[in-house]
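Shown next as structure tokens: one chain only, the form predicted on its own.
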Amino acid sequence: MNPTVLAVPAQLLPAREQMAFTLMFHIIFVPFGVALPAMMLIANYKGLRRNDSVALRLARRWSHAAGLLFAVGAASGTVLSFEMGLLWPGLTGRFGEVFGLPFAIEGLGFFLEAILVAIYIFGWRRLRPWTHFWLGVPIPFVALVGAFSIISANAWMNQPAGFTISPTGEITDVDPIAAIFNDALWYELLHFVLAAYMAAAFTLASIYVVGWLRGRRDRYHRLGILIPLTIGAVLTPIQFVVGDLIAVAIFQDQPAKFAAMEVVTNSGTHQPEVLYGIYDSATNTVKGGISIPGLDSLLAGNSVDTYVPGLDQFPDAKPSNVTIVHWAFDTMAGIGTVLILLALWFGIAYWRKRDVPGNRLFLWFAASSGVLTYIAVECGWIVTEVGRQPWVVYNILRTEDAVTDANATGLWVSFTVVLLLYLVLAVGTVAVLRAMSRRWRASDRTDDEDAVYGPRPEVLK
């Protein structure tokens, strides 16, 4: 028997559940909470700009909406404070010094954030025109804030920097704004801030769509489908060219983890490229999977001659589970390409006739376009957190040495707690959320909601 798979805690596995589910269910309103608030302003500023009631009455809804999922994604994201202290304190307790200012500034970035999104959205009805959007604009820039502290934290776990350790283990020379500004940050900053605006746009314009397929096709709809839309074209061809110098950046920084997500098995030159397959660690093979040869060292090194080191290499550090790390990997660069065509195809129709392309397909395909850009965030979470396993911090840190010394089934308890809550929630925010559509939509019947600034009705009697 494998002695290492003796030397695992118990409680490794249900604390890596929990966290899990955590952040994956966190990061679903985390792109609305940064992106949501820059696209309607950008309906706020038209408005006002053209005098237009039907982008003002977008903004507001938009921006009730960004309310609502702010305060979940909130709620969501305190659960995972509380739990990087209680699942991890071989982390927190040992690191804490070294990169909890992140921490400390998002909770200053948060803060900040929701006084403001308060007085957006009570400002409507109650504030001068001009007066209300201007202070709505801080509110995408704090929120990037937020996403800079806790992506910077993250970056430091993939490329720890910022200290040093002593002979006798201890953290010394502690330097947090090293640790802040650490080499992965740039990087993972740009690629999340992206993702985020491209899952919010294309989110946000599929439901539009869905609406114009149903025969609702006013200009309330068409200008809900274009300025998400357009935001989302012109960014997924950047977040393109910025995921393969990432890819490249993570061959250079973490070899294993990019021998994961490419699935290159032995060191050496000539490196295919394979889409999907399933890894066998008992024989370091590939079986199955579609094999392009010299395609992974030309990306890596811009050259076929390129040596990549494959799995073969960290017999004792590799993720640990390679075909997650992998398929993710795939999944979420063949939705990226998938995603360019949409924008080409886009750009073209709208260059051509200024108006919502009516071909059905392409109608289907952009109503699909949300659902693929959140699998595809999904899909990066995995490749990031489980593609640096076994390592909580890189090469410094096992996981299994950060878990919590905690009873197992004590944690597998709590798990279930976290789900049934998390479900609660979801439940409720999917409730709240149909229950304003249906209220916007009853509202389009009446002239009430045309009237976004000025008096209040009740004012007026």
Contents of the next structure:
Amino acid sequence: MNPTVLAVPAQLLPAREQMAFTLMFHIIFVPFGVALPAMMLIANYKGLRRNDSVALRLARRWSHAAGLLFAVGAASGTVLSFEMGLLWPGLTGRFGEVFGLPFAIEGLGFFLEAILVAIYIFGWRRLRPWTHFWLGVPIPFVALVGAFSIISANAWMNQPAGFTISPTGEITDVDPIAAIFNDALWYELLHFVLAAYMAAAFTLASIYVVGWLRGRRDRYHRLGILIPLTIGAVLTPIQFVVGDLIAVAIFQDQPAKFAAMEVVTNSGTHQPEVLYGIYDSATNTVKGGISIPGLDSLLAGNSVDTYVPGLDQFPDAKPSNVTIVHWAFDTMAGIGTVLILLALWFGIAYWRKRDVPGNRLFLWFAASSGVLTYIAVECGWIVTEVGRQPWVVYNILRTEDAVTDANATGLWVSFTVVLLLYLVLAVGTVAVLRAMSRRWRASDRTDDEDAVYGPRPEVLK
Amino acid sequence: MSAATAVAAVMVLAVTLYACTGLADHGAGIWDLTAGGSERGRRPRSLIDNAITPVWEANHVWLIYLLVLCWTAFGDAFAAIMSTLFVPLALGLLGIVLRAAGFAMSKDATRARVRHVAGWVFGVGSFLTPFWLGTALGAVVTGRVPAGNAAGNEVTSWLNPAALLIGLLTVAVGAYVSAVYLLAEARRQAMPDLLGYFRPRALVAGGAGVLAGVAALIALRVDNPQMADRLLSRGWPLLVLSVLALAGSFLLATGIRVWLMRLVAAAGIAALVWAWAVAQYPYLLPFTLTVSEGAASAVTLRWLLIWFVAALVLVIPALILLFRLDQRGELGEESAESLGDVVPDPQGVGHRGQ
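Switch from the form predicted on its own to the form predicted together with its partner chain and give that structure.
The complete assembly is shown below, putting the previous chain first.
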């Protein structure tokens, strides 16, 4: 038996499972926090500029959905900030002074967002229309500040910077600014912000596409499709290029992660690109999958002669589950490629007809794009986080050294409670969104188009 | 003042602001829970709803500030507190998630039963969070949290009379202040019948607070005499000020200007928080880890102070704007209704949607 396996503390598994679950849950709300305010303001602007009550109605409804999702995201985000200490005191206790500042900045961004979102959502009735719009304008920018900070902290875990460790293990020469602007920041941030806008845009569009498929082909649905789908279609090709650049950067910065993503078993040149397949850790081989000769070397270094280090080079420091990382990467990249086709199709069709494309295959495709982007977002997160294992701070702090010494049974109990509680939270959120949409649809059958701003006689006492 | 002390003072300020705002929101949740059946509780509930819906999100952020400040500036203390006090902190967190779930569900106002369950979930969460966060603070105050990864006892550190009584004190203070704020809100919104509704409740909560406070002090005296002595010797002026201000806010609630009354109530809470801070200074973890021993490197502390000034410059105007708009009634008063916004309602109140 391998002695390092025996040394793994019993609380590591429940702690990792709970962190993974709560992060994957929270990440669902992040794209809406980052990108939905921008789309709602575009609709708001369009509505005010052209005196378009349909666009204003969309903006107002999106703002209510944003408010709800923001509240739930805030709660699950609070859970995460507690968990940073409850589960990983070895990380925050020791390295908090190095990478804590971004979280402080994010707290500021989050605070401003909470205030401005509250003003915007609750301001529709009484504020003057343009005042209301301008009070909303900072929201997408403070949301970006929040994204910047959290991604900076995560990027630091991948490319730690801004400190040195003395021979006695003390942390010295702390430089929080160098930690914030670490090497992985720019590519992680760009990739994430694009992903967040794409996820929110395609999800929003797909909701109205479903309505369109069910025959609700009015201007309300047309705008509900065209505004977000245009944003998604423009960003997808950019994301494709950015994604490729990132793969090359990871190849250089985190070779073990790259080897796991591309399931490169043995180091060497002329590496094939393997699609899916099952990795066997005992023999360091891949079973099944589709192999394309030389493509991996070509993608990593623009030449089939590029030397790519394989998993054989990292016997003690390769991700504990290579297959999960590899499948997540292939799925993310695959979905990205498929969405390019959707973007092209939409672009060409819209350019020719200036309308939502009528082709049913396109509509089905667009209707599923929301779920697809979300799968891609979750997969991307798995690649980053599981791919970094067994390090919580790459090459510096192993995950088992960061975990709490609290009782493992207690952690399993806490994980179970979290699962049940989040089930309630998720069911509640979905139920409310559905109820909102039911109510909106009922109101669409009445003609009160002009009542977006101001109090309505019916609800006045 | 050293940079470490300055950051510690900022943390105390964050605790104070969370106590003055977030704690009162939790108190309002408790009043929501105890408001009775849907018909009887309708008016107090709608007052509570109007008062806290636009602001509770912002009020909650102080807690996140506090966590982040603690792990950035005082990582050792943060790790020790979070790992030893896993149970009460996880239970406090449970309350926060329940509140969010309740808030989310209450938006589905078309079904009375859902709304009822939502109120329960929100109310239970509103009790759990202050109680367990207060208990965790109590555990630190009794000196049962040593530095290190889960170095203290995971159960007895918080399962003791002094810590639990401080938890109860926290709940009672929140409920009391919230009732006082709601008295003022009832005046502002011209709902005079609710003055008589919240006055006895404020008295009950205030009485419970005094009892819990005295009992906590006695328990602490038995448990950790050194800490109790520090609290009484250095902190007595603040304790007296706190009691006077809190009682004064009740007496003034129906007389003076609303903002002045709120200020007096907030001052009462602030004095209570500062009494704790003054008693514990210079220790992060009494009596094993001091502020200067547990502090991050100087450059991190300096950046945190710069960040704090930037936060003040950006957040304070935004907060003032939010509270002003809210108080001037510019932010939609019926938040639940506004979700069903464009539904005409020929039947009058209570029928939305189909």
